[in-house]
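Okay, so here's just one chain, in structure tokens, the form predicted on its own.
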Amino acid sequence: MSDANQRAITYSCAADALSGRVILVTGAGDGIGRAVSLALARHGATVVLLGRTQEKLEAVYDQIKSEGGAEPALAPLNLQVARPQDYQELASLLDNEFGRLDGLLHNASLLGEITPLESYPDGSWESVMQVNVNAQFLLTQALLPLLQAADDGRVVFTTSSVGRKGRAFWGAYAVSKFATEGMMQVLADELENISPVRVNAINPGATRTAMRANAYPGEDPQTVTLPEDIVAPYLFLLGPDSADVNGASIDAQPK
């Protein structure tokens, strides 16, 4: 194991480490992207909460609040439709409110089908690039400019092992994740010596999600990490303290 990867798994992140940062999360409204916004919140990150679904949105953005966090913002959108313009809107409304983003977190994934290149259906596989892919690098692309007008902005993207060895049946899940490694990687070496800003992946590894329940039926849950025992390489890669990290693929949960 890393270096990087020792202290991102072991890191304890001092209560107001995170104050006067703010951080957009996507698929923010469960699972992984729900415990790290909360997470992000109680070390006094102001959280952009993007999602596809309102409902699960407002119950992260009222937890927060119901605990003394900073006013969150809502994001609304749905990345599988979602098209350039509407990321470069967001973009400007948060210049507007905020004027810079000191993070952010690519969460949000589609697990599409467990199947057999040679029958994988072809819109199940537009849909997966579209939102693991596409829709991660445009939104980069719209809101790296804010990134870079912060001190030092973090951008972290979600990794799996499947997508640094492939795995039969993994289809577009994994290749999505093989791209999403190489633009992590071309992103990182880009900004390395021009910029503050850091760029880094995560593995969470078997966490207790509904995609993981969707890939793996016959699993018991119990047996699987909870994501609120993932955060502290979040809170890591996000923070301050990553300064002398970029480029690294992290693994959230030890080997």
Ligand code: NDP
Given for the second form:
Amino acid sequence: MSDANQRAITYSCAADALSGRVILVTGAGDGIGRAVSLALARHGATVVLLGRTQEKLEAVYDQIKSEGGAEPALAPLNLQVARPQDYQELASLLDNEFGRLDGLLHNASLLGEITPLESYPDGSWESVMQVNVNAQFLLTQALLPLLQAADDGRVVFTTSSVGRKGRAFWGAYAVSKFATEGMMQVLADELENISPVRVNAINPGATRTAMRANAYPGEDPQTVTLPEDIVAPYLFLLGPDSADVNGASIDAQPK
Ligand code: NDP
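Same protein, different form: I have the form predicted on its own, so give me the form predicted in complex with the ligand.
Starting with the chain above, the whole complex follows.
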């Protein structure tokens, strides 16, 4: 395991370590995005909750407020249909509301179908590539000026083991995660020497969420790690202590 991976999974920080930082999380209403949003708020961050289901975002908002966290912002947006100007409007809103953005977590994804490429439905292919690849490109592009204006901006992508080695039947999801690893590496290399922004990826590993249950319907969920138990690498890569880590793909649950 790399030194950066070891530091990421054993990371712990003070309760105010992210205080003053504004961090946007996609897919913040459920699963890993929800758990990371709560953890970020518990460490002082102002979290911008982006997702497609307003009620889920509101429930996370309410929980952060009830725990005494900084008031979050709601950003309801369907990444499957959002157009470039929607991302530009979001950037303007963040600029007007906060005047800054310190972190961006690309977490929202679609699983699509588990089926051979030969019979993969083209509509599902397009949806997965739109949400998992194109949307994160458009969102990154729109938010980069704000991130580059921050003292130490952070971008974190979410990858998967099937985005590093292809596996039969994982179709568009696997291909989209290879693209995600590629986007992370290209952006990290572009910014390495010209900006304090650091760009990395996390592979959460098997985690007890709706997506995992869909992918492995026969699995007993009780045997799978809870989202709240893998937040350490997210806090590390979205916070101030990872300035020397760039272009890394971190395993939250190394084998
Ligand atoms: P979930 O399906 O539980 O949550 C995904 C989140 O993304 C949901 O909040 C969902 O919103 C949101 N989302 C999906 N489509 C859109 C869209 N079109 N617009 C806006 N938001 C959208 O997934 P996980 O928490 O399991 O996964 C989080 C990340 O971790 C993903 O990138 C996934 O690929 C990755 N991952 C997960 C693993 C696991 O074992 N769970 C393993 C490896 C990687 P809504 O709630 O409204 O549907």
